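Shown here is one chain on its own, the form predicted on its own, set out as structure tokens.
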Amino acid sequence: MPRILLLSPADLDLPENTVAAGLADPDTEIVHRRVIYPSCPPVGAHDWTLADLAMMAAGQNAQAEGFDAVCLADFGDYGANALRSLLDIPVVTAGRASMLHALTLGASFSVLATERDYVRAKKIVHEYALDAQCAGIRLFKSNTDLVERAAQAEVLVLAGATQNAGLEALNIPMVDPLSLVVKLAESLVGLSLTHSRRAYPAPQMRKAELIAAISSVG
């Protein structure tokens, strides 16, 4: 039975019981932990660094706790690279996974983001070298506005707290990051796959206590 740690920021309204919500297979155990960011919501480089640290502290002991994978539900992918360095189990991130998965469904995608995630979404699209495939990052204001902005998109990636209500009539694929990361984690565990150590080398010296102490300073 796969055992997956799901980490989400405390400011996002996500379902507590992800299995009951239909996000995971019945034989998958999901442990959902909410992570408090020192600066919330994170809106710039200073806040992003603190969010990285908070996610790293929340997930750094996942392997020792017996988890088979870690899912990061925040579209900003905070702490992802650091956790991959610290852990041998898969670390699946909402932002990167959603956008890459969208490209299996169409030649390009659009990201629909709230104000919370808009600037960060622009940053990670560029960092992941997806500028050419990203048709645009649209700011969510209302469902009516959302339908108008999304009408020409090939695939929609729903970032942050964006809801898909009113979009069903568009008849285009919509990628929900939360559902996706759980399913991808289940698949990676089932296939016995994890990230490359050449891409994410392990730290020369673990400093778990220091990381935990710094992240708790509020």
Contents of the next structure:
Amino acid sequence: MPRILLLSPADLDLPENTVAAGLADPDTEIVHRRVIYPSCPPVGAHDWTLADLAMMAAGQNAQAEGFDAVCLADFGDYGANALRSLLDIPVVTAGRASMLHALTLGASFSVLATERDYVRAKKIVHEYALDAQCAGIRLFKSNTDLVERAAQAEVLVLAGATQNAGLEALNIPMVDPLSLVVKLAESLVGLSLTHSRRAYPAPQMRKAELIAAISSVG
Amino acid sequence: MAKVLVIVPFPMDDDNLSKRKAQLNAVKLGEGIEFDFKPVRIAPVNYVSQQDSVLADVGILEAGLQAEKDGYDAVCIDTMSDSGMSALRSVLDIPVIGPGRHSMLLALTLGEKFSILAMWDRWRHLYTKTIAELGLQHKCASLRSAGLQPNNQSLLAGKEDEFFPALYEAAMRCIEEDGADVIILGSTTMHEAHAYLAERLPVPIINPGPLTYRLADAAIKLKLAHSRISYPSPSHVAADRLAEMGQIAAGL
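Which structure goes with the form predicted together with the partner chain, now that we have seen the form predicted on its own?
Next comes the full complex, this chain leading.
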């Protein structure tokens, strides 16, 4: 029975049972924990650094707790690389996974983001070297003219809280990162696959206690 | 019960088809999904030239054309070349999963760079095509082969002692000399070597066929198929013509 730890940012206030019924395999157990970022919303580098720490602290013991995979629901992928360095189990992250998965469905993708994730989305698109495949990052403020602009995308990635943007009428694939990370985590567990230690080497000395202590400040 | 059609890219008898079906044993699948394996009728003898690629595209298109009408919920293509994937996506609304494209993109969720480990160099063009389509040349550490003649019917049977160590050596060169974080098996026909390599290599190694089965399941549950903008529908589907071509090829 795969046990998945789902970490979501508290400011998005996702419901406890945020994964749609019937989406996960019947024997999958999902434990959803909300993670409070010290500086919110995470719109700049200062906030991102603290979000990295918060996510790392929330997930660092996942393996010891008996989880088979960790899913990070925040499109910003905060703490993702750090958690991969600390854990042997798969760490599936909303931003990276959803943009790469979008390229299985079309030649390019657009990201629909709120102001919360807009700058971060630009950063991670570049960091993952997907500039050429990303047709654009659209700022979602209201539905005004959005439908027309979004319709130019081959595939739309719905970052952050844009899942309910009312775009269902568009006849294009829309990747919901949260649902996707759960299915990919199950897939990786089912295939006995996890991240590469070449890309994410373990630290020479773990600092679990320090991480727990400094992240509990406040 | 969800039904997935796995298109096997060569005509073959039941014995050899069972070697392809054995890929199902390499992955834990959720409940409520079943896989039917169907060999094509139109095929080249192997995949080493552009002639072969065209024949493969046509053969796989013909084999999968009716999949949606036949009640399938998704199609997997059992070749890393992704032959026929684009053509089938243009006519089907159900997900069509090609192991080449999907394994490269999944590899980039596990590491920064991947290498593709092939049996022989004559498969190089299969990978360079997909890598170029994805625009991910800078993410591919290398394409390496073990210099072994493949057999797309009997696969690796009886040659394990010679082939497995040779594949391991080539994989280690991908890691140590080329900087690969992740290795992708260059063919679904190499699946019998996966467990041997996975036990010994210091990095993840993707078994592309079983990966497609999980991703088909995910696509069905997520209700997520390809973009019609990327894969526009034809003005006319040449169904009768393709069926006739299949009958002719089967009779040759």
